[in-house]
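What follows is a single chain, given as structure tokens, in the form predicted alone.
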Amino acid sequence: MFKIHFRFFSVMEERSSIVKTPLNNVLAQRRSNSYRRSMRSCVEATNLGYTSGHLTALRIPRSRRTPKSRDITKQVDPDQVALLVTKEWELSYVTPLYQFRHTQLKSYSKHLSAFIVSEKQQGLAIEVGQELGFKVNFSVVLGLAETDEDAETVFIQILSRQAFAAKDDAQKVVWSGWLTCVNGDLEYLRSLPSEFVSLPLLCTRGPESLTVLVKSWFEKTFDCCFGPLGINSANLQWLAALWIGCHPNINIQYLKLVWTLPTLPPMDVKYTIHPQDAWELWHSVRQDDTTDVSIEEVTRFIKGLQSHFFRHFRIELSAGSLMQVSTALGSSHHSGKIKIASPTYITTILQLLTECALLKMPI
């Protein structure tokens, strides 16, 4: 018998009108121009055909490797790992960066700092208080790359000291972000010319206004473009299954799922399953624990949870959309937010997110 914590409530959708300021129009135009340039340069350089939202060379995977427990701190500096975990990140996809060089990070730090200061002097709001200036640090996170084709992860921090701070007060981090590629599609990565570096996944944390400026600088400097990276219901189901598969090695403590049902008004259903019950169901649908996880196994697992819920509450979860998944190992939301609470399975999660980013790119 499943141990179930069940709650549901109705949420009225509200719409708000936001008037565009000249700043919004200027930045939107910049992104539009850079996007067109990136589309032309990447497609001409790689001879890749494209359809709206998907690379024709890429396919949605029907199986994924079984998660393996791994002490990532043996390969990655523990201090750098600490910067990535236990925080919630907003996800975006990034098209290949033209003429990006890991050896030029110090120069990029100076140029992005100058760009932010310049934009602020032009009257663009930064929304982080009364600052005297900004300092940007680019650094490489060595060890996350899984193959020779994966580019090393780049971590970015923006620091600032407020106007009324004492002279000896240290600058505080006001924005963080990182670009990564973990087990990217080999055929696609090998098809890129040497002038391009693929770091398709961007994770950001901080004021949206700074995120916009950072993206704008990247677009101008590396002829790339960005887009929001939501996590659809199918990939949330994959995350739920992959996290459950970790339970024998590390206690996930709980599995929480949130569905939104198409009622009027929309209804959110929060479904919490005891980890051992979830693991037993998962184990029962697995063909062989030593093989890769298949999409058919993930589907049977989710249908099993939905069927059990229907028997108790006569609510058909399959009629709605899975919106959120969380365990003690991390959480993810369909809007494109991710929190990795443990570094043990970080490469498994980043591989799935890298796949999502590559599939979402418009070229």
Given for the second form:
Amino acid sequence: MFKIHFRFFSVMEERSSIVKTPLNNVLAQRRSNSYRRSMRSCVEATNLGYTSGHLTALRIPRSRRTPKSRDITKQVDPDQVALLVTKEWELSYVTPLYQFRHTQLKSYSKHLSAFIVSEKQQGLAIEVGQELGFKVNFSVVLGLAETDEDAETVFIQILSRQAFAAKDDAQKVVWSGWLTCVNGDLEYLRSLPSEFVSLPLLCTRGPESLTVLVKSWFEKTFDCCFGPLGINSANLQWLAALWIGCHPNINIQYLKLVWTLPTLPPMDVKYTIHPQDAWELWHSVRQDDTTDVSIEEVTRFIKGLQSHFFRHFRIELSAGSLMQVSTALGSSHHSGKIKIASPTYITTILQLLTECALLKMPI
Amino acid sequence: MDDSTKRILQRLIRRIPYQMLQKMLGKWAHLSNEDLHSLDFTQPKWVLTEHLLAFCEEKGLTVKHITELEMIYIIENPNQGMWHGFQLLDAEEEAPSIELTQFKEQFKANLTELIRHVSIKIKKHTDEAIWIRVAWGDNFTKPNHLKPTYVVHHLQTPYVFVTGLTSKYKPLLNQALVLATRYGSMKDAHLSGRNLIAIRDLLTRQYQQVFPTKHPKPLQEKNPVPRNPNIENEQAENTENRLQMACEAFGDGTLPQLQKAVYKLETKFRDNSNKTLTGREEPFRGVVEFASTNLLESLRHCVSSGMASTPVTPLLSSITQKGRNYFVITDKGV
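With the form predicted alone done, generate the form predicted together with the partner chain in the same format.
Up next: the whole complex, starting with the chain shown before.
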């Protein structure tokens, strides 16, 4: 269930954060009965999510535009694109950042590295061989933002230098992460006060200890909140439909779906389908290749596979949960892990994930 | 002792977990009791390895002796790596009466004839199983003791279990085994798993089987929940039926530990709600893999809990009935 953060309301006073969002009337006005009502419906309803204030309703779309393949390197520096693809990222959502400035990235780099070094040294004797320094690099990835309301993506890298390493030795990247917002809901983004920057999707990769430190620095500095973002079965199905739809243009090589059935002991069922056959099934459920993809089509596609499976094994796959979907273009896991192997449809995937993050956020 | 022998010994000691080391060395014939007592098993492993190397040098032990130690370890702990089952077919007249010495001689003779540089070790275990260790070389190189093949065979049964065999040497091993056991040929049983005992039990049907009866009695639970006479379980008959069918298909009690079952599907697409694709001539290709820590128990639970519809499809019950876990399914059948 949701853990609702009533930070702006009652907990503000108790929390010690470096930056406090103003308790002025602007926010107090928004917190009315409608807030409580909307929070309750947020917990109950699955189709609608309400956000603060103007009761902007974030609806889960029942149809999506057919993704068009696009050469993202025309918009984004190919070196930066290379940083994002072919790696597996762990997803989190983050609430809007208070007074985050894209112009202050250098200062953020210094502060974060000092924070990490001091946290790591707390209570530890300095050992020989321990990493002497962490260097943090904040950078902007221009071009991923789709609309005017999207904030530019911020990429963070933590490099470390071993003791006794020569000054010119290349430092090793030990952790990387990026905050992004792609095609975020316009109404919601416009409703945010101007001091806030919304970059709701955080992708991280690296040791958990560093992830925790980065998150806690962000929480202290920008008064925001992080939470784990999983990819639910419906979104995994959207991703499967997205990838299978690409097949005529790019060979996806296989479509693999993994369900976990709640038997004792639990059993995984991995169904790997030949891409051409999967595409023909997808094509047969599509009304028309040019119209938007509807959720009914996606459901019919998955149900077709489950039914073919049932004819053979007489096992109801819907008794379990869809945990993983992967193709040569990328893979996604229920626990909130994503890997984008090819940059061609990166925008569509990030848009879907941004939407998930915005919906999962408690404010 | 040359460097390669030292390396083999070092690798082997590294592989054997510390707790088992004393026991294994105790079983090894080449260390006397005094030697064993003089080793301090509280020291770190690398110190122990140095001492053992020193002992072996002193006694002039060779690779042959070290591989004996490896064999002792593997026989005690066979569940490392993947075991594959094979079945011998077309028994000749003498097949059932082959004895151990005969088999040993024949196998060694055949294999050394087929490939010059090969190292063979045969040992009979207490449970009547014959264990064979083969290290392969070729015409110009010495046998590679770092990648041996292990074979387990029970005389008088047509089953052979193999681990660590590459496709290069498969035909040679096949031929030697077939000739030594006096069978016509050997085929892949399409059964593989990490647990040797499990696949052996599955192939030889040594688990608690349940046979269909005309008057099925509900299978008794070991610790039945005390029944309240005022509560009637509406679904009782259905539950009992499902449990009975699940046990008939997969067995009762503890089941052999199988990890995976793979089905390669080459059947036509079948779904009544999809008219377009159902008429398609070409098969709807795919591969289904079931995986679990104990697959048979998961499947049994799947049937008894209702996640799988009864009657149990022959595709699943073939795992136990035919003793295999790799299938290619076409429209004509398995």
